[in-house]
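Only one chain is included here, represented as structure tokens and corresponding to the form predicted alone.
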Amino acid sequence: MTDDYKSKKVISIGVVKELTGLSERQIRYNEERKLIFPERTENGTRKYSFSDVETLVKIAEKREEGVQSYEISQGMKKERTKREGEPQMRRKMIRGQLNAHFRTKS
């Protein structure tokens, strides 16, 4: 089974509250700080994914440790940049290995 279900925005804010123990205000605060990105239905209802719920739990844990939202945001940006750069880095490494291998044989 793939993790595609984790990215589908199907969870209401009420269910997110129950799953995370956070208040609606806390959930919306994280959205205002650009830490999560719920989708909106035509009538404006927020919809969250399982990944959003996991992110909210991680954020809440960090906040309990005394980490400020700005620091959390910066850490999340670094993680995102790293994840996005991994496929490019992997391709560069493979290309380098292929080049090194074929140069020594010719």
Second form
Number of protein chains: 2
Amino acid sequence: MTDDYKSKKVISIGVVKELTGLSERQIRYNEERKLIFPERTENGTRKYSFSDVETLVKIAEKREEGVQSYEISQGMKKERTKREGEPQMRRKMIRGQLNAHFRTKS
Amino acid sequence: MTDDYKSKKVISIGVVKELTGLSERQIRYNEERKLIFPERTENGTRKYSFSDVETLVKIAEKREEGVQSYEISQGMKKERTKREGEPQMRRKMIRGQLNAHFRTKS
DNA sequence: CGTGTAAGGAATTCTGACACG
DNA sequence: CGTGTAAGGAATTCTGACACG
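Same protein, the form predicted in complex with a further copy of the same chain this time rather than the form predicted alone?
After this comes the whole thing, all chains and molecules, with the earlier chain placed first.
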């Protein structure tokens, strides 16, 4: 009725695994890094929402680009600022920023 | 992306139980009577959609009124014909129709 | 008809840890 | 850092059946 299907936490990790193609280890790791927040059933089983599934896929794409957890969480904070853009260009810019970051940092 | 969150089958029977308040036996029984059609994971575990959950609740309400499985399935077929109406009156009419049905039938 | 239950098995999920790098 | 894995336990889910009515 008044439910938001997209944000309701009802999916088990096994289904999330099928939906995202990620391993359970990878899925749980994102929780460890505070990038995603599944709920728990009374006995401790994790429950995810469709929204969580989408977020997991986006995070996985970022990681493939070499972006680390901290940067990903920072990026998710600004998420609400920018909405559109050129995906291809954006990715290269992120990598560029990271390289610059490492050069000045180390 | 192109997913329909409401009709995607991803919910385990345990969560459906919590969402509907029905017992596993009751939930499975509706499948036995062909009133609901969950999918299965590779190993046989049932997976339901939010839409299925809503249907289950509606079926449960009908049964509380004394409507039997066959009548419920018939009612679901006509579902697409009528959309609105007075719930309270409609229920009484259904019961009335059933009584009439039984009188002429037996 | 609709639902409870005991029965036994198969598969899931969880945590903490060691490993590699 | 991110991920694989073996380890052992706890809880889930499944089917077929007997029961009551």
